[in-house]
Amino acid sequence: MSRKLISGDTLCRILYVDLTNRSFWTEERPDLFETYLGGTGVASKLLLQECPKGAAPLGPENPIVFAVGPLNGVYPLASKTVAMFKSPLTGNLGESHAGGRSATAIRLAGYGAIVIKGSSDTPVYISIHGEKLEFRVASVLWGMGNSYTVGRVIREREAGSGIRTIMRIGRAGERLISYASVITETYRHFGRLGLGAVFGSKKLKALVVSGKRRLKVKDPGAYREAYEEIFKSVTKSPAMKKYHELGTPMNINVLNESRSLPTKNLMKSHFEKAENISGESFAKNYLGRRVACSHCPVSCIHLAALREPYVSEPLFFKTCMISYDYELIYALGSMLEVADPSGLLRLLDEVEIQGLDAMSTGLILAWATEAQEKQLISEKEVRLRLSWGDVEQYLQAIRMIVEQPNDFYLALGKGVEYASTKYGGGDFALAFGGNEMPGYHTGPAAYLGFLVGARHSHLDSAGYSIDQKASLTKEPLEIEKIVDLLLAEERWRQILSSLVVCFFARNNYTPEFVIKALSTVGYEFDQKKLMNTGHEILKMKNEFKIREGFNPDSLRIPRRILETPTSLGNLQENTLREGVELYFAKVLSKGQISSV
């Protein structure tokens, strides 16, 4: 592979901000984007060179990097943002991913990526506006008890009205919540495993990065042409069209129906009142309006008008809009069997406010009722009596997690895992290599992938596809096969997450369209160099999670996920294990990929 730099492209710079003392700097490394696209890719090395060895998550020597790639701004549904951190929640590799304005607002500015240093001794926000970048004040902003307030108060003092990015933390990112989130543009997050927490512990209250620049390409004509393809194939397409009239919770009847929707903390694979939160139910009772991110056209984020009377004033409402989808309805609704939409929305929203990560939450709050059912936890503990459904004892409880009034809250904050080694209870705490599942019960290759994938995610393999086609052609999968559809899946999405390209759009993004895409930017790329190039960032990651601690061997398999039934049957512990070992032997390999 090759690439000439376009006259003007910015794409390689890097900009270094050290907030212990105040400074920042750029540094151009067309090294690393020709190499490694951007994204997920340039992230994994700069993670790898900044941050030491043993690294406290929490500590200063912890960095932020935040990157994007050569299509982001350039081609549609090219619309995220990748940031790399260490995790407080799993000890290893964070990697989380954020749409919204934040992509488009970063390489406008003139960046590549963004890497954060050190810890501020006071609390701070970081405004960034083309090469100009101020430490400001937030002192009045730390400790507000709503993150909306948080974002209308830097929206109404900073520049760059609708081309700029607003990143901040709520409440739960200052107190160290290890699954606190990052809330970007009030509906879109870096929701999963804790960079809200390592904002708060370098007292960084938001950044706000904004930029006029325009973005040049190698062959105009080549440019149009391959932007028409990809915009005639996102807008025709019938499944971006189920996004935009549904989202994402159009999966609630469906894995309900094949039974393989988590249930009462995966007692069960089937709500049977899931109809009430379905996809279905909230766009014919509760949608608002819909919102895309920069540079996309499908506007897939449903917002939910919830109108509640004032608690002062009960003959007057308010109107709440309130973003909802897939993930989220399935860890607060049908996990805590919560079938009320307006009493869901109502925990949307308190998860929204705290600014926490709603899957982490609503498992943790499934454990804890489960626990305390088995009286494994009292309730002078729990301060709360907890039941399945009970919405207002929910938003007690969330608020507690956040408050920490007692050592029991101080364990939920720090995820399922840890909180299991110390209230028992682990056979039903649904977490792997320490982050909470997401909501695909649906057999062997979703686990498989939940246990293996990089980030343990559905996003990083997505391991339930497979087994819903299996449960389709009737046909048995042999361990062997899982290992080897998963790892070409998360090899194909480092480089979608390296260009970064959302990933509802991969089936459109197919290889042979991204190899004429990055010709039109200045990158000659063939099969094999990127599915290649896949592998070695997939095994980069690998490699620095074990470098800081991470053992395949000791992942623990809850029980709970052999004891309920999935449409495939029930799951086999060996069969998992067995395929955990293949997984790593291949993925740790030398050899090189002969194709895609």
Given for the second form:
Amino acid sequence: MSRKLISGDTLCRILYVDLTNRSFWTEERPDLFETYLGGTGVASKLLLQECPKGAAPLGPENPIVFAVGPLNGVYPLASKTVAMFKSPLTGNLGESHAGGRSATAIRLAGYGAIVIKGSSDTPVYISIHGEKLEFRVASVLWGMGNSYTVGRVIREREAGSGIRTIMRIGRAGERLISYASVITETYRHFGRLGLGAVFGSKKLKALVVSGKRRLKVKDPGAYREAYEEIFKSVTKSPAMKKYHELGTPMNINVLNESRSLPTKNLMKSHFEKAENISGESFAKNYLGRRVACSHCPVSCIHLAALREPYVSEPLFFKTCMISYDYELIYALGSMLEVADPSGLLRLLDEVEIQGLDAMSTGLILAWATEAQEKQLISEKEVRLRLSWGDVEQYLQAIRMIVEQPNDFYLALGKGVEYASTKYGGGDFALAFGGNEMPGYHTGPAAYLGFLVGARHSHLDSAGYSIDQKASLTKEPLEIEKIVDLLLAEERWRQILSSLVVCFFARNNYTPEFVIKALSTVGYEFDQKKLMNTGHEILKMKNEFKIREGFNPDSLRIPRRILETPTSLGNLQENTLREGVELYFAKVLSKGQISSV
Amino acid sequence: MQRVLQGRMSVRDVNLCVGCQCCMFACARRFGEAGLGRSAIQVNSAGGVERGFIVIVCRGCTDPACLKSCPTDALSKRAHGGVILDQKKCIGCGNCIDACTLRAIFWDEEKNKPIVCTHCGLCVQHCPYDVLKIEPAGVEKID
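I would like to compare: after the form predicted on its own, may I see the structure of the form predicted in complex with the partner chain?
And the full complex, kicking off with our chain again.
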């Protein structure tokens, strides 16, 4: 079966950058891209090769791998870049995806992957314009209080307006907070699992990439036809409507009504004031602009316009544009019982200014509030009186997480798992595999997904969707069935994130269409081969995790998730444990999968 | 029978632009290719995406400055506005790029020649928010 890349396709080029020696080189690896497509497939392989066993996540030996795939720059909604690294938050597999213009820029600069190795002794940023790479001094940017300013400075300094990505870290990344993010195009993020801290540990403030190459296709006629098919599908389909109109915050009311919206550190699954912070309410009162990633007609990025007066200067105002999404509203809204939408926007803005992951930050604050309430930690340590809904206290706490004035904030900066081992309160420390949990208290499938998913994220296998369907159909959900559904989804998502297609288009990019689209760029795949490749990639990730000390038997299940009823009733720990065992028996089994 | 004559490109309302750049990719597909190497339209942010976007595209001047700057007469007037490029005459000096106030002539790095908008409307068809339009240039009778 032919899997050949089109002759001259630069996808197979890997750009290596060594920060220790300030050097760079490219290698052509068509074998990797022909076997694993690109994106998460190729990045997983590169991580296995480049990251030595037992590497310290914040040591120079931890590589950062960015990878794009064969459909980036070719089809709409193939708009994502995959980043892989060893996570400082979990001490294991780190994987985070972002859009913005990152994927278009990397692909059209002429690379399929960028691997950043080593560590600089002084702050630098890397500027890549096509074939040209330069290391630039970043000492003036290091320590800047506001990540927005860093973006503005680089924007003025660098070429490539409109066709570039500017990935940068804030103070949180510099100060090695385990869940620091990398911000790209101001409102998109490699948010989860601490890529920002890995940047910081390498004294890498930013990465600029621009490019504008043309890409050949195998058969222009077939390409145009396939393009029109998917373009029509993503612009007209009802499946895309929710992302298009209210954006992901549409889920706030939906999950709240089904009693699945984690609230007050999951003491509750329903927030009586959810309406205030719902997608509908933000759209009505704050929505100021809609923005899209490069090559995505959906424009799911919703920016709220927040007008605030200056206290010291009468009749002076600032109007901030603040990005809001479901997970952010859940983590810093319902989990903290923040019902004031403008207060919530200020929290989101502060997280952005500092360059933190909003989800982990929200959950850390929720844990700390409950721990202080239960007197596990004293006011002397917290230096604040954290209480549910109190935005002013939370704003100060966010700044102190980054400033780290004492041992308590040092612990908070390492995530809820670490903080709870130090101060207690593990029963309500809501992390799975060390990663703070996403906002879906829907039922067993969601939680089993968080437990077994390669990156302990709702994006691994979307278990919430299995729960939601079961809740509608009232059909019983056997654990074996959940495992099979999660595995099938996670396997398929390896393919989508190797192409690299945004998961919002998962209903449009069917296996049939993916096979067709791949054939226009030279790949001949059938469904079985595709599914086997997905399985292989997933297995590779789990092999990396096991090599780095992951043990499914020691996965922690916080008691809180069992206490608060989900929309499908109370969860049972032994059922979840059984699911974990079944899942890993299947994912790590030898040989190829027999059915699709 | 009547046929509406294809006029020239215009930007209907830039405030509706979300920066998806689907127009840029559509333009490149004219040549049966992907990527952006030969796109004749570009969308930049207006100093950060929070401030919105700028659409850079040929507006089809009736008195084109680019045409006047060409030392080899490679550019000629297009009916209903804009210019037509004769690749054979063009020496790739780049004068036309500097002459355009909007900087709406782009560059083919491989061929070292300018890329000029042909006002074909493919970008308009792929703009999901009706930011762009082709002004009709009148009606032609067809027998």
